[in-house]
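Okay, so here's just one chain, in structure tokens, the form predicted alone.
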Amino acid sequence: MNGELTTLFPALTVITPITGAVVVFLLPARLRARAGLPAAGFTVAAAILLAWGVVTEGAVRHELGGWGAPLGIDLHADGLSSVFVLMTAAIGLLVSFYAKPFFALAGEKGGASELFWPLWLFLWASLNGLFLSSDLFNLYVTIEVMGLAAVALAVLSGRPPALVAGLRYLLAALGGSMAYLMGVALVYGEVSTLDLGLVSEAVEGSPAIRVAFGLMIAGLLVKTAVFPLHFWLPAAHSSAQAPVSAILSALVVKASFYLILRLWVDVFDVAVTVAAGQALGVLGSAAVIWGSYQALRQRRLKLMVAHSTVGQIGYMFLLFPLITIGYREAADAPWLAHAWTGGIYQALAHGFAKASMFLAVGVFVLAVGNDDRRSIGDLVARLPMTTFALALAGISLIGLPPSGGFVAKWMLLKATFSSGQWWWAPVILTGSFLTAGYVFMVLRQAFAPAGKPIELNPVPRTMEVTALLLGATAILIGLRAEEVLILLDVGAPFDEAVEAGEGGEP
């Protein structure tokens, strides 16, 4: 592949959805869905080209407008960013296919279906921009665009619960952004540059840098909804429409997690301490237990899935204490590859599984008319494909083999024992048992005979198929981990550890 052409792929990945959003917005309302799907397809093609370029050429850097850092803005693609861009593309395409019949069947008024497509494509562009940006202030811009688009999507229905939850979401998003921006200002005052690579070379463990790092991480923790900063998430995710809920849970919260991970490993490693890593591990552990327990208590399916998101996010934060101790004790610690692989795989598995689960619940709601779990009796006989999708997603969330969730939790457990931090293992296992509790509770209800016959509303087959494909993907990424690991190893921060850990294979 031509090297000069490859450098254009990061820009193409961002420009394509932006162009699609503008075109869709300018079209008459009746044509927006028809134009939105091709725009999603072109965006997926750009993501595939980017990943292929990274695999064949290595890490790719593009200077926007021909002006490099520190005057210009660079886009940087390595294995980690490419994996997240590909995950966004796969989930985004299937959610787009689901959204077209969903809005047509739901019959939303007041511009909901018309506004979904431009907002969704702008959100997609901001996600890709965040994964590829190499500048602290440009990252702030993508965070703001992402947050505003996400809030607008969350309140599309116009119903009072959605508006109240959306306002809370907006305030949390703005608060997190302001904390991040204050940290950026402090960093610029100290090192006079905002490019990630240049900042990494210039920063020292001064008090100002530590405060800046703390502010940025705190703001991003709010956006990721880590316990106890998750107060906005259950209501916002459960009151949104099904395709929006899938986008928020599977993708939006992953963006802020990605940025925390990028800053932690690549930029502010001199400011990272073992105590800080352990603190994030404690927050993650609390999220695993509390979120899973709350999901077990819910009667509404969408609230159950939303609280489950809080719990599953917690697993990703067990990555930080494991890699932080590895940094401090030995750069080639053998468990670093396991921890790195486990944390990233948890993000991937949760993204596909949670998108599948929200879309499956959306089918149930349209068919039955509500999301009370007591109303889904005997649905396995009448909606078998959707029930199967829910089961596949649940298998991955629990961490049963051969799912992606199993790969994630197995690698985290290996890193836990290899690093001597055995106290995280009971958290992982307890969270899996609690997850099994609410997943099997729903499946038991779906298999139970209905108390009285319920007339189901017809649901387009496309909606059932997309939910099933996402659930199947959550399983398949566990069976085909090698391809993901090959891409993830490009530019990995623990090159020596990856070799020592044999690429992190289970």
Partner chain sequence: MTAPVESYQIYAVTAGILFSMGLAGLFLCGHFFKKIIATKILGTAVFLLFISLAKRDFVEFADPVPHAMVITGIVVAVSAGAFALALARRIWNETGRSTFEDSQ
Given for the second form:
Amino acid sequence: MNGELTTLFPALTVITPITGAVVVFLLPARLRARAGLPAAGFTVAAAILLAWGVVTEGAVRHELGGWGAPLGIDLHADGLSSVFVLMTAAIGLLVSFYAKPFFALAGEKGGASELFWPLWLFLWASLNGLFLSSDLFNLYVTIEVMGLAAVALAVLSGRPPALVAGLRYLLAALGGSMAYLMGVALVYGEVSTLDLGLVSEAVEGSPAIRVAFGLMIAGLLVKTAVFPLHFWLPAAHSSAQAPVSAILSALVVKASFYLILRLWVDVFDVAVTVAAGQALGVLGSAAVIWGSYQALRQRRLKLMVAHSTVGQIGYMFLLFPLITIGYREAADAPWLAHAWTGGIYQALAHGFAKASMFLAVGVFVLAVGNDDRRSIGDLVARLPMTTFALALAGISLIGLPPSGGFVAKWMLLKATFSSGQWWWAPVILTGSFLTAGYVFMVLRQAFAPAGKPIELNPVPRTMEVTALLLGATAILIGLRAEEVLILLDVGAPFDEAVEAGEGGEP
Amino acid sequence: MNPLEHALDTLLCLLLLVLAWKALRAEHLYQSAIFFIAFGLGMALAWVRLAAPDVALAEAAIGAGLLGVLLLDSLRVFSRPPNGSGKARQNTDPGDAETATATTSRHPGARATRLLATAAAAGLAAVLVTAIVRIGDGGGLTEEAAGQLEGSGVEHPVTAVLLNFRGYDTWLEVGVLFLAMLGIYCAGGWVGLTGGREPDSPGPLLSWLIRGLTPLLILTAAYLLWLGKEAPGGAFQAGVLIGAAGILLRLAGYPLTAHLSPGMVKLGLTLGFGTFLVFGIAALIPGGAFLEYPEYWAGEIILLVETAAAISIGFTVFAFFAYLSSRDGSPSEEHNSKPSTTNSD
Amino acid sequence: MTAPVESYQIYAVTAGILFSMGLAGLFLCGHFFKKIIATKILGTAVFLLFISLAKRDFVEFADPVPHAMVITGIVVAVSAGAFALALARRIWNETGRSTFEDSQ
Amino acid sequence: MNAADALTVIFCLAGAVFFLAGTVGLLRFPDIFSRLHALTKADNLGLGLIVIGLIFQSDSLAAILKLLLIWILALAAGSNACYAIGRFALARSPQDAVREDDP
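Having gone through the form predicted alone, I am curious about the other one (the form predicted in complex with the partner chain); can you provide its structure?
Expanding to the full complex; the earlier chain stays at the top.
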């Protein structure tokens, strides 16, 4: 394949959705949904092209404006970024299919829901832009684009609870991104460059860099909603409309997680300390326990799913203590690749499972009229497909084989034992038990015979199918781990990623 | 470094700290807003002292000017009782909308939280200051920028960075403005600019002044736009002046939004971003990178992009104000055809 | 520190203090309006650090890259501020709430 | 120090005195109207004196014209702001406007 052409792909994955957003916005409201789906389709095509280019030719760099770092901004795609771009594409496409009938129904009720498509495509572009950007300041701009689009989507319904949650989300996001930017200012002052690659070559563990790194990570932790900085998440994610909740929970929090991972491993590895890794692990553990416990206590389904996100995000942060202890002392320690792949797999599996869960709950809400856990009795007979989707997603969240969640948790568990950091293992297991608790509680309700027959509103078939497909994908990525790992291996910091992936196969 | 200048800098910095403190701690929202605007003006002075005239212009126009107008306009809303379905307790005492201090102190343990947070902030300040004074000599990208200035199509280094070297950031930033307007639409629950309440006339003298000033504002905007090529100035400053002209005209009672069709609003909001995008994509066709301008045409393309961006920025800034001030962020005042949503999702 | 204090350092240190002040304000202020002002102060502190460090490298002109970044940042911050104000106003009008205090 | 510099210093100092007087008036006068009176009058004149002072330092006609333009615009803006505030204060509470004790 032509190498020159390949370098265009990173730019295309950003340009395509953003062009879509502008075109869709300019169209009259009634045509927007019709134009939105093709735009989503093109974006997916661009993402697939990018992944294909990365697999066949290795990491790809696009120098925007033709200047190149350090003066210009580069887009850089390697295995890690392509995996996240692909996940966004897959989830994004299915959510788009779900959103079309959803907003066709909601559109009659007014509000600003006609703005869903431009906002969502803009958000998609900013996610891709964030996964690909190789410039610290440009990352700030994409984070802000992402934050504004996400909050705008969260308040789309215009209802007061959503507005309050949205404002809290916005202010938390602004505080977080300003902390990040303060870090960027210090880094630029110290090393006079913004390109991730050049920064990583230039940094030393000087006090300014350590403080800068701390600020950047702290800011991003707020945006990722890691315990105890998750205060904004449950309300914001649960008060949004179903497709938006899915996007926020499955994708948006992953973007800041990706950035933490990137900075931690690729850029500021000299500033990373074992204690910092353990601290993130402790926060992650607290999130696993607290989030899952809170989810168990919720009576409203959407709040339950949102709290479950807090818990599942916690798992992803168990990756940091595991890769940090051996990374500097023994770069070839066998558990590094396990932990690395496990953490990323957790992000992927949670993305699919959580999107599926929010969409399924959205179907219930549409059918029953509210999201009280007790009002979904006997739905297994009435909405079997959606109940099945919820069950599949739940299996992955718990981490039962052969799901993607199982691969993730299994690899993390293996890494905890082989690295000697056994103290994370009880956290992983307790989290799984708590998760099993709330998943089975919902399923039990769905299987229980209803007290009196209730009138169900009709739900478009597409909505049920997309929820099921997402749930099925959450299981499937557990069965077909190698394909994902081949991509992830391009430019990976830990060599044995592929081998480890095979070891993690059930 | 002469001691008088040092004294001046120190004094200015102290002033900034005091103003920021006052803005955060003032009892009335009104005082808060005034202190904040004064803080913004103080910052403009600081930018000048730091040899950053471009930033001073941007801060004065956008930071202190536009945001100041929006803040003052919001005070009007917060200082009177809510008009919606407010079943909540109504705070009817005008001018005393700030009840937070009172509410906080009622909580047991709120005092402890406050102390703890203050201590944490002081600790953070200490850490930051230690880190900052230890920053080395750097070097920046001044030399790289100077070296590539030739091929950028403009002579002013800041404009070269904004529109060419880091044009991608600037493009996204114009996108952020557009996005913020979409967000405001979402918060308001309704799309468009027409309708809503028209402002009262501010009296003959002010109307007369505004009418006289508007052509001057537009002229200055054009001048700044043109100047950006070789001196401080450019699309953002020009755009905000255009926006300011619109805001003033609206305040003078001109029904500017009455004639705007939805299509024109959409066009106004996307013009700058779209033009950027079109030229960026056009650069791909001869095999270049996104937003790579051919050296020969770079100056012209940049001027064109900047003009479109300035118009769009001006329009968006005007839209922020026109939308908010005419309907106080509540959809219930107009457009009965689209009632406040009661989506049960 | 044996070197004499440069004037940019005065501003850089001020930026550090302002940042902490803004952050504390964001947490401690009750009213939405003041929280929004706190985010603006937070942003301004960051911009001040960028620009004061750029002054350090003054040769023929100060480092233009931070200047451009700050202009970008100012516009982004103001846009976000306008959005936040719009949300706060709508909340006030619909529910009469001006703080997060009683939210669940 | 030549004559131009000397004049600049004199005029700028005189301007500063007016600014100071205006600020003292703003802080010390009892009601909104006398405060406005102190502020706008003093500031307009103060700015004018500073502009005159700076004219002695400028080297081109364009710069002088710009300085004068600044003064005229500030005059127009200041007097209008004064007018608008006064009008608002009068409309809001005529009796307070005459007598207002707290800040």
